[in-house]
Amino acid sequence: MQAAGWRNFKLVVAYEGTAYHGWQVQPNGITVQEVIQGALQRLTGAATVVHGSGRTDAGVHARGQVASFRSRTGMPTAELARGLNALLPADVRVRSLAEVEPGFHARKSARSKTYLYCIHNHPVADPFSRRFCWHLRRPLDAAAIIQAAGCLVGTHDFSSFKAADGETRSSVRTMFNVRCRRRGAYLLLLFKADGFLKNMVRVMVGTLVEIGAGRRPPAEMPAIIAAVDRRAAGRTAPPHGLFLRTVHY
């Protein structure tokens, strides 16, 4: 129950994540958690804590974070999301601020979330897109990662694609989607499930990419699944590709 006073707040925050030592707070370098919490305190002048659906890793975007929060303020909504992004840096934004029922909170209510990872596939680099996609030179056979992607549908234990610091209490997650879809020089992988562990989709992205050049073929999928074993994947993909693009509530 929320206490006489307080208003619980949703927010929906796009940033690029290239200067930021990901989401969450940390002692060593600036994060997009931090610069929202500073913003808050100047703007209401109370400390506030801010909660994220979920970590983003150092140099990952979002176009679609969520976060809430909780605060005594009396501004109306739309001057509070305007008065932070009057003082939020260019590369944080704000796109919506809703206030919400007590009961939601960012991380605890999402049901799922969709990462996109973006491949420019081309013998010549962008110089436009380098800090939003991943330049491959070689030609990737899409037909060959769709194939081996279709087998990361289902509920698995993810191991073999978690980071070998990552610490869950169960590396078992249901994965509901994986689209491949080619636009053009790029190629655009799309992930959606109800939980993502470190890393997780930057190692499956590695993985399909050796797929895709043929150094691995796409029915060794399910072995590497089933080996729950980080040193049977493919490497771990650059984080300046990956945007978590939604959360589902």
Given for the second form:
Protein chains: 2
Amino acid sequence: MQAAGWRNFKLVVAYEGTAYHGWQVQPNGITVQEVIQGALQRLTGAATVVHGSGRTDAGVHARGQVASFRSRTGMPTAELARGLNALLPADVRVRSLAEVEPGFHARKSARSKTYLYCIHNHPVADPFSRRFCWHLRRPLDAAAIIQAAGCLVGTHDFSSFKAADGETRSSVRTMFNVRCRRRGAYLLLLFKADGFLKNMVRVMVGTLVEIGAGRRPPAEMPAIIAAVDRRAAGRTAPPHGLFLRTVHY
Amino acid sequence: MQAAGWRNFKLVVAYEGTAYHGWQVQPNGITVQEVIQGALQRLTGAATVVHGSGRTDAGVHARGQVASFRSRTGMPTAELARGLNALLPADVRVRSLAEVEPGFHARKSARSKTYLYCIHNHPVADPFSRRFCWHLRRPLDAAAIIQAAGCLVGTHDFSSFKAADGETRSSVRTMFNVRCRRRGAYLLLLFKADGFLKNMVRVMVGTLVEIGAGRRPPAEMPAIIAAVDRRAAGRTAPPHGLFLRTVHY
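Now show the form predicted together with a further copy of the same chain, given that the preceding structure was the form predicted alone.
In what comes next, the whole complex appears, and the chain from above leads the way.
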């Protein structure tokens, strides 16, 4: 496969997920991977597979999704980046594009990822953040959320927070860090782990919100994790509050 | 007109202007005033005129537009506010609703207003702020903008910054304050005045951007003001970066 003239590229991509059926190409609707591959093909004249660091669900956003692709194009990187942004729709932007060593692969080389979940906790919704935050009217107890979120840190089997249809060999992941910050009426939840199962952040957030609303005590979290059973955790938070923020290499 | 049982209300409204032909009812398209009046009529059963503090152009947003209306409804204010938000589209939200003294009028009682104009100054556009910022690729000289903006403060005939079709008796206004802040790649321009002419903020911003881009020296601003001629100023900045932020009473 590897021929003379093959180059390997790393893309950092931001997208508003509202209009997309997620990252990965699928038959049911338009995806971010698909529009990037289409733009690359128009630009370079060759069908190109773009590998993302991982899938994002329908409606989920990304500030720093990373993707890699191989191409024989002779275009300078700055020209490729400008050309892609000229062809891509306004809700998908290439933030940076660099030529990287042949061994780099967006998914296989990733060491960890950070996701951000944004909650707008206020009696009245905000027209400007409605596409980017889960709006919850009732006041949430941030201290209870922080206490429960702390239990997620460490190496656990996260099966309780995995979508029922998520097929992965092992459900063990290491959560390096969970941070919860209040910014006025906004509650920002940051999760950094070596990997995430399908829907994992959204189920964690749905569970933390039930704790913040006083429907479960924060001390229940270790038992929810230990149950290794999706039914032990809370509902799945909606996709539009979720951002893939950074992929770490 | 004033009968027993008439009550006077003050609304603070936030709206994303993207989908609207501005605030004021007009034949060409849907407006914010119209959707609020429609919701009030459904709620109270009576046709109601809602007076805004002033018009906003098509595509302009508001965080704190103020409106007033008189009604004979017996509904408690909290119920009216909740009812309006249940009926209004998601891009228009009533932030607060209060019963006020009979003499209060959103436009006539206003003492000053603050507008915010948001510029995203970065080589690559941002999918998340694209509806709310004017995206400008080339680096702007914030110091030049601040110097020129300072000249706008004070009492001036602002005819140079008035839309050609803006009919008002006097074009003299007092600008209390202009502030320019950088927040990362964002340039935020705040204008506080006792009143604004049609397109005035957008023409001021268009002119300041030409100065920030080095196409005019900042020292030219006093002459642009003194010209009292729209042709002396720069182009009109696009509406989607503009927010009516606060109306002061």
